[in-house]
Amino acid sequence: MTPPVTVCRVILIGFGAVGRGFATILAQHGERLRRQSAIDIRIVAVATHSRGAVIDPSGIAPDALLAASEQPGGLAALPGAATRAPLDIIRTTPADVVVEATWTDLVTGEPAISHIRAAFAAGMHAITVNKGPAALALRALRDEAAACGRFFGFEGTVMAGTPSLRLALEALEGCAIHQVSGIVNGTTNFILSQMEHGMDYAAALAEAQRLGFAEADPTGDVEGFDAAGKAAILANALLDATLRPEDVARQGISQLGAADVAAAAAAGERWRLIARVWRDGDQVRAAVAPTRLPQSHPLAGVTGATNALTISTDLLGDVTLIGPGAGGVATGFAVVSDILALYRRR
């Protein structure tokens, strides 16, 4: 007998790279999504800083988001098209998840912490991809959560759609998790991949800018904090910690120069850039740091802007798990993936 199919109504606060890749899946895979898991994933409403906002509560056809948002008008062109904020789009639109992705305040967090507080506020679970509120505010979110019987997903925070936190929280339960370890910013291991092939610091962040792994500015990611935030996440998630990004040791990859690479290469090791978070005690404490290891070592096989997580746990010993970890599509899995959790769990 064909399970009955559940309509699950998504309002997508952002649609830049993470939005359209989620988009990008429903308008491809939506059908095989849809008759795999028995839930149909549809977009009611989308709200954008700079590209308008569009609401249709039957669902709005992702190709044709997809379409628009690559028009000079953006959405405005779109049956449905408003010029509502996104808060009132939560408050007053009909819809089951909020999804979060709009852009990084790793200082305070917002507006994405008050998008998910909207969402808990209006009865409607919520999932982000945004890093801030994972880094600042993870317990009390979950809390809040928990009191109105809402779901909280924010898997995609650290490693995309690679389901970094999904394994050390669901299929590794029931062992004890001592130390989370891992290459956790794509940007920097693609530029300490292409010094071990002898370009120098300076031509290896073109290259990197080049090719769209780092920004104009790089500072947040050649300088650690976006692999600060991302410690934060996996002490808080993981380790039931209260660290900010402010409270992880931080140290980037600025000063390693071309000797420092081929130094290492000659002892056998490459440097990788790791963020690492371990109990000290009754104490939990997280540090980023460019970290020599063992080319057997196996983050060290780990290259190009590809992540890694080693987790080392008491009965199953290190538990290493590669993947992507950022791009459009591969984060908008993240999403599917909450989604698919939250009906799961129901």
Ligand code: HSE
The other form holds:
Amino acid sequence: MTPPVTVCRVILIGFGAVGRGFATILAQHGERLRRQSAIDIRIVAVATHSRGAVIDPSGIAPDALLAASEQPGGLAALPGAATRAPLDIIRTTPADVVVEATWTDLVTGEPAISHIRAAFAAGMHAITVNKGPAALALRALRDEAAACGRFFGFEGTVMAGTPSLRLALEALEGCAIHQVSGIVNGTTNFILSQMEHGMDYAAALAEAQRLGFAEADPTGDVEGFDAAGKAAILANALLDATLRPEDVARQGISQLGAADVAAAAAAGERWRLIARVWRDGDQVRAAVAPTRLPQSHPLAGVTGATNALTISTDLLGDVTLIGPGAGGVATGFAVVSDILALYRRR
Ligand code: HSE
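Follow the form predicted on its own with the form predicted in complex with L-homoserine, if you could.
Every chain and every other molecule in the complex is listed next, the one we just looked at coming first.
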């Protein structure tokens, strides 16, 4: 007998690369997902800050959303178009999950933190792919979710849909983790890889922006802020720390030029931007820095927007995970993965 299908109504906040990636997955694979999981994921509202909103309680066709977002009029051309603000839509639209996919602010975490709190206040679960809330308020938001019996998913904040946090928190539960290190920023890894093939820095950055890897302000990538935010998330989620992004010793890649890349290559080495969080006695420390690695080092072979993390544990030694770390569909998959985890738990 086929199991009954559960409808999951989603309010999507933000319709940038990740929101569109999530809609693309539903448009192209929604039917398979429904068959595999018996969860029917329906977007019932999309709210953006500057490009309007659309609401349809029966579900908005994801392909229509994608097509409208390509047109000059944007979402306003769709039936159910509205001009209401995201918070208003969260407070008044019946749904099961709010997906926070607006731009990342690693200083205030807003407006994303307010969107998540509004979701809990309205009795909904919340999933963020936005790194601000996870880097700045993870413990508070997890506590608030637990207090109101709601799910708070943040898998997509590190390594996009590659299940780094779930691997550490669930599959490695029972191990003590003492260090996590690796490549957590796709844009800088893409730039460094392209520079190794002779492309100049500015052209490589422009290509990373075109491919949807870079932050809205790519300074966040190249100066290491994005990696520092992810290091704070890793420290807080996996080592039970309370670090803020500014507590992470940080150096980006903007000072690396073609000559540095060539010098490393001549010595049989490659530059990689390495993030590391580790226990140091009672403290947890974190750092992000460009590092020269021998070409034989496993992380030196990680190219493009691919990320890699080595989780160092007591019972299992080192466990290394390599996979996509940026991009619309790769991060949109993290939303799907969190939704499925939410219903598995229930
Ligand atoms: N700008 C980020 C990166 C996106 O390049 O890794 C994924 O968090």
